[in-house]
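Only one chain is included here, represented as structure tokens and corresponding to the form predicted alone.
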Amino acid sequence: MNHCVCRLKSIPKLHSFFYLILLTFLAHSGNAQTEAPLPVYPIPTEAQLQWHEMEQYAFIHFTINTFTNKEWGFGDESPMLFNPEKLDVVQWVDVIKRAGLKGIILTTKHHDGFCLWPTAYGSHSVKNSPWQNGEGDLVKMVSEACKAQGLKFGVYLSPWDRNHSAYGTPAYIEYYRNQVQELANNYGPIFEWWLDGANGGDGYYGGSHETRRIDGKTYYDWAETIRLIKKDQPEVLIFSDAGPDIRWVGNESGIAGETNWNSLSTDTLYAGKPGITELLGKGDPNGKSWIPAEVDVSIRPGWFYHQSEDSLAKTPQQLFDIYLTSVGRGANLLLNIPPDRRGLIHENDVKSLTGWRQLIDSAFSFNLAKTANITADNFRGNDSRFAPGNLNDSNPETYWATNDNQLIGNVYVTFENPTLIHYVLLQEFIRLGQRINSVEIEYKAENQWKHLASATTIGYKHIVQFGPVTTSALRIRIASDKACPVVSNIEVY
């Protein structure tokens, strides 16, 4: 019963009232034993938790662009454009899940306001292409088959729309606000909404040909917005510069990061302002907010196909460089692929997703540390329960914990035989939040410790990569000054 205690306590948010009662209940059960970490806020939700373990998920970015060769449509494009003769969103899904991804956001709609679904509150849209004679719907196509091959769905409604002739005014706000519900409400569950801050400037606007400024801090007035889109899906996240759900990591370069903070103030920030994407990158340790980092990135030079492009897919290996910058420092990652004109995903795109996949699973087909000797200078308590043995259990919600006043703990690693190793992994137990801020890891070498490597955020995952080396034995000090550390995992490779 005391265990239950440990692990009950250890959850951030309680989600009803009975579920109170219980936990009441059994904390004044049996004896009285060490007590576990209090949380170090922010921490994160629950549907935050289950967005931390997805790690990657794929970006759709195909519409009115592909058929037009062009990045961002001016919003004058006839929709008689619009007609991918062998359209296959089974291919899709079934590349992508191969290559490890574990969902896909869709862009349902582009800064040139093209819909991919027959919206009801515009002419602009598959319901007026050739496609499916007009009667096809591409986002219940991706949604469902995403549902029966177990992936999740997310959508992208660019906020700028190049094509509306409304656009500046409070009545675009009103049609924009009217799709959301659209897609809120037919296309769920939806665990991600995308958006960007790309709004404003020049466009088609109904014939205008204008250029059109808008206040990106006032203007949507976004915390209305989201509630509607909270309202009809209660677990989603939202994405954007600034969260409220998942911050953007400040470049499309597929790097997050050395540092890399889940927290982050949001009282003077918007989707759009100046001069933020160092912040954005780090995080803010003091920061009063769990808001982690997505790291978007296309697996072409741009977001949308282009044939010029089908020689200049990102190899196998700068997929594998770029997973370790991102899942590796604590972000997710969210992989561009476009489909081409006929509505597939291309073969060179897909060989290098199949020999990216390849790569992660030989670099981390074998944990070192399943069978290792895992011991510490300290644990909370000398209790069993937050001993070094958790940290290669391969339990999540078991940890490794030192005192209240003990900020810094050394594990050692020890091997049965010298061994060749690569890479060592680190996870957080962040239902206590982030606390880290300093790792260094040592190996041993001539019965002396060597400096390997060092780190500074853990987060949900560090991948600490470095030279290989042969070693019978790691040291990895772990600090922190904010509270004492708690570490739920050790993986070596």
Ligand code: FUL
Given for the second form:
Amino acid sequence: MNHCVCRLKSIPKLHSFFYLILLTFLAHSGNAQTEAPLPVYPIPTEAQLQWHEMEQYAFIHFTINTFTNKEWGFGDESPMLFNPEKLDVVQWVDVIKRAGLKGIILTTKHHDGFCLWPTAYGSHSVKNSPWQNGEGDLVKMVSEACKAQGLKFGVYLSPWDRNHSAYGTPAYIEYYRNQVQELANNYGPIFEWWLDGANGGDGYYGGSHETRRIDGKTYYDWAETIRLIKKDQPEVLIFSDAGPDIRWVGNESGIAGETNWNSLSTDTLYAGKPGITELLGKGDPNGKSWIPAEVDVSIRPGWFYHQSEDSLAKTPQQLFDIYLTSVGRGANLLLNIPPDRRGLIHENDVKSLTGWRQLIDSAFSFNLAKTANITADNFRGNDSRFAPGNLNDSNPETYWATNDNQLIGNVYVTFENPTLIHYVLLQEFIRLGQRINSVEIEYKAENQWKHLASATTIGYKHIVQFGPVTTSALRIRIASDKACPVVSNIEVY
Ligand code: FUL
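Now show me the form predicted in complex with ligand FUL; what you just gave was the form predicted alone.
Below is the entire complex, every chain and molecule, led by the chain shown above.
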């Protein structure tokens, strides 16, 4: 402002009045230098932002268990059992991509210890199987097929190993870290690394057939293992029950908390803490770190393929409901699709996935907010950079925000004609942190605002579903207890 005052002095008095009016006009017409809102910490890293944008990807559980009809192999299975005669990873990638999933996380080694790549550090692997005469490398095949088709590739490497004779001793940690480096060095880029929480119990352990318990807190020295992973894969995000980069959602049924904060404080968390699964589902509004939730769920009852479950693949409608309770609640969906003994994704699963895609496409094909008129009762500094028009401009980098002292704003979506609607989709501009804790949606009926739906958090995305209604306008009241709301996108279907 100061430089304007100086200039004001240098112009004739007669004009100064008009000049002041001009300044006021400019300030209100978007030329004033209004500052962008300050971030509310924690905020996501660049890699986490990219991960949020993926929204959904596939889990592949496939190993010796596929051939023994088990969920958890004991560790004494002969590698000779692994022989998928029609294995076709191009089919996997094709089915997964057409379903709208953006990547694959592969069980390179499950609890039974069998490795899907010819590890140099042991013999319990594909190299001693009849598959491709022991010359095959399934980790390489899947990572390359993903790359060829533009899918991201991730790794599950079970810490618990029921085959390895040294499990429970420091020698096993050395073995595990060698494998970590083997995978991180040779199969990247890896977008996500899955550290499974199931640890210790009975097993084969090199022939000793015993129960081995480990101290989950100290045995693995995770900080060092994670350092090794990130040394070779600096962009990788580490998943485990409580992060450090992605957290478990607390159940395997496909459901994130309706309230879902991306923040969590891990320093006071421990396995078995009362209320921990609920906390993982909801997050903590006062959490110190950005650790978003991932919803892992299988298309079938089991994680591995079992013929007896061929008729139990989830229906397209069940998968659609899961989409709404995971992606629709600001979490990412990790949908497990276990290939069968042939090495193919089973026809019934393909059918469910195809139907699911069709349901998503038809529900969310035409965004009615695109052509609607979007206004707000206030926006930051009356500056066009923060105007409500940013909410339907299809640009995720622009947003509507209010003044710092204005923790509530009403956004109006007005349709040209009365319109039948089922969903409102909202996205916060999470680069500036997650702020919003209350959303009230009303619709116009007979010139009055009537309650339609409410929600708490938004985060990366919230799809609010309601009984369909025909209306000419919506009023969306968005509020935050933390700082001014910052919203990048509104869609209506
Ligand atoms: C669990 C494992 O024990 C299951 O077998 C499966 O891999 C699931 C994704 O994680 O902890």
